[in-house]
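Coming up is one lone chain in C-alpha cells, specifically the form predicted alone.
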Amino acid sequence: MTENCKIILKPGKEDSFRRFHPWVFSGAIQRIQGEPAEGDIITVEDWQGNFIGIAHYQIGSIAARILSFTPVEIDTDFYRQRLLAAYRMRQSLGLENGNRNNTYRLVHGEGDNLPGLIIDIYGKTAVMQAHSPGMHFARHSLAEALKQVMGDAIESIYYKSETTLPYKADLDHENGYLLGKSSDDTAIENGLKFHVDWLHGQKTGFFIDQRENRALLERYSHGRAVLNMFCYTGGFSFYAMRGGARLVHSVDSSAKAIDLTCRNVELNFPGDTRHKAFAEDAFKYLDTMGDDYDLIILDPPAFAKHRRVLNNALQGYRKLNAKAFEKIRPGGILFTFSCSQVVSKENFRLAVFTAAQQSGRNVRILHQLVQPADHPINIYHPEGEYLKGLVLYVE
C-alpha cells in the first residue's frame, strides 16, 4: 500500500459502497491525499475518515477499483485465496471435465472479487489479461499465485493485456509468457476441439461466453441452412455442423478469422463439403444474400464500448437484426447477441423489437440468453451482466 495515499469521498458518496459496489468514480472524489501513481494500492475512505476499502487507484473516471472491504494486506497470499474460491467454484460447476472440456473462464474481474482482471483456461494454459494498471503491476504475483493454487493443471501462462490496459496509463504492457510455453494451441469444448490463438487473437483467443448458447444452437441444427455472421473462430458453425446442418455458411470480415474458422471447422470435420467461408462485411453480405437460411446468427463486436456511442450502438443493432428479419426464410431462427456492456437488456430487446415491427414478420422469443455461469456476476456490480441474447422463431 503506498504510504499514506487515501481517497476522501465527498458527503454522501459512500452509501453505494456500504451496498459493496467496487468502482469508486472520480466525481465522487472529494479528495486525494498524497500522490498515488496509476496501480498503486490506496485505502479509500468516507468524508468523516471511516474506512471504505483498500483498492487499486488509476486516473479515469474510475478512479479506483475496490479490492477488499476490509483492512487486509494486498500481496501473494492475498491473490492466491481470491484465486483459491474462483476455482473452487469452476470445480463446483463441473467444467473440468477431462477429454470433454478442458476450456473455461477462471477469473471473471468483478465477478469473482478481482476487479481488472480476467484469466481464461486452454487446456494447460492460462491466459491472463489486465483491464487496470493495477492488475498490471501485480501480475507476476497473480502468476505466482495461480500456480500454487492450479499446480500440475497447468503448465503455463500467458499475459495478454496490449489491447486492454488504459492507453494513457504509459504502462509497459508487452505480451508474453509469465510462466512456461506452449505450442499446443488446441483446447476442448463440448467434445469439439478448435484452435486458440491467444497470442494474435481478440480476446484471450476464443469467446468462451458463448459455450452453453452454442450448446443450444446445435440442437435447432439440424436439417437447417445455417449463417453465421461475425464468425470469428467458428464456435457457432461447427455447432451447427455436429447438430446436422445442410449446409453452414460463416462470414467475417477479417480474413484471419475465416482461416482459423476453416481450420477449425476441418479439425472436427475433416473434408466435409457442407461448410463455406466468406471473408466479407456483414452488411454488404445481408444485403446481397438471397433467402437461402433458415438459422441465422448475429454475433457482432461490441458495437457501444462506452455510453457516449450508445445510440449509435442501437441504430446498428436495429439495422442489422431488420436485415435478418427481411431475408430469413418463414418458420427460420434467428439468435441474436449483443456484448455490450453499456447496452441492457432492455435497450437490445427494444432495437430487437423494433427491426422486427419494420419488417412485418411474426416473431416469437424462444429463449432469452445470458453469460455462462463461469462469467459470475457480482450481485453488487450488476454492470458485470454484459452478454444478452434472444433466440427467435420468424414466421
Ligand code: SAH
Second form
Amino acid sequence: MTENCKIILKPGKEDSFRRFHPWVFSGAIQRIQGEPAEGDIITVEDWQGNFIGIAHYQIGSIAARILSFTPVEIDTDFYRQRLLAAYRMRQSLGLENGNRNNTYRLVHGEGDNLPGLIIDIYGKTAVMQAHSPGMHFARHSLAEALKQVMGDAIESIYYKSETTLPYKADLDHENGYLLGKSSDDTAIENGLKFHVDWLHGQKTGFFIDQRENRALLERYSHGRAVLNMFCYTGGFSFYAMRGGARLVHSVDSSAKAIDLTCRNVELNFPGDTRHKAFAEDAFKYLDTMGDDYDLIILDPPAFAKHRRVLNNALQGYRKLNAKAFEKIRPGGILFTFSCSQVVSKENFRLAVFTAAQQSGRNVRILHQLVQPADHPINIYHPEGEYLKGLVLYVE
Ligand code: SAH
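Could I see the form predicted in complex with S-adenosyl-L-homocysteine next, after the form predicted alone?
Full assembly next; the chain just shown is listed first.
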C-alpha cells in the first residue's frame, strides 16, 4: 500500500467503525501521523494500533471518509469493483429499459460504498460529481474504471464538481468531459423526454430521485388543475399532463428553470395549451394565487443544510404548507416534500401537521414517500436517508 499517513483515534472512538459507519469526525482524532494533504489516502487506526479502515482525508468536521474496512490498495481496480457492484444492483432493478427509461443514479455515495461520489446516467452520458477532494483526485481513475464496467453502454463522461467540493480547498476543480463529448442532451424517464443541462443545471442536471413520486402523481392528475411549485426542469408538470390534468401551472423563482420547463413540456406535448409557467417567488405566488388548484406539488430546495438552522427550516416548511392548505380546493391532493437530510421524517411530518392544524382543514395521509432504490441507503449510514414526502387528501 502506498499510504503512509495515519489517523489515530481517541480511546472509545472506534465503536462507530465496528458498526461500519464511514465518517471519521475531527473530534474523534487523537493524532495524525505524517502530513496528509487534502484528498490523500490515509489509514485509520484505533488508539491501540488496530486497523480500522482506509479513507480519503479532508480538512473539515468530517476529516476522513472510509472507503474500505479491510486493508486494500485504493486504485483503479478497487474503483472498478465498487462500480461493478453498483451497476449490477441497478441492472437487477430493471431501470434501464430501452426507449422507456435510460435515466438512473448509478452511484449514490455512501449508499454504494463510494463516499463522496455521485454518478448519474442519462442515456449514453454519465455525469460524475465529487463531494470530497479524494474523489476529485480519483476522477481519472474512476472514469477509466467506469468505462471498463459499462463498456458501450456509455460514450461520454462529464465531470461536474465546481459547486460540490469544499470551497476552501484549492483543488483546481474544473468542469469538463473526462471521456467523449455528448451530442444528444435528451434523456428519457418512464417514456417522457427531457433535456438535461449537465453543463449548467443544478445537481447533475435533473432530479432523478423524484422518478417514482412523479409516476404516482400522474395517477392522481386526471381532470385536475395542477400547481407544480419549485418546478425546476418541470418533471412533475409533464407527468401531470400525461396523466390528463385539466391545466398545469409551473412556478420557479429561476427564469432559467422556467425556460427549461417550457422546453421539456414542448418536447413531450408540442403546442399543448394546458401548460403555463411563471418565474416567481413561491411565497409570493402562493399569497396571491386563487383557490382553484386541486393538486399542488411543493418540492422546495433543502431549507436546512446544517443542523444549526433546523428550526428555521421547520418554520419554512410549516409556512409553505400552511399556504397550500389555505388555498387548495376541497377534495384536493397535496404532494409535499423535504429533501433536507437534517430534517427527519418525524420533524417534517410535525411541520406539516402544524400547518394543517392552523388551516383547520381535514387532512388525511394517503402515501408516505421516500427516495427510490437507485438512491440506496447504506444500513450503517442512516444519514443517507434524505428525501421524504407526504401525499395528503385535503377536505
Ligand atoms: N421539483 C423539481 C426539483 C426542485 S429543486 C424536480 O422535480 O425536478 C428546487 C427548485 O426551487 C429550484 O429550481 C429553485 O430554482 C427553486 N426555488 C428556490 N427558491 C425558490 C423560491 N423562493 N420560490 C420559487 N422557487 C424557488
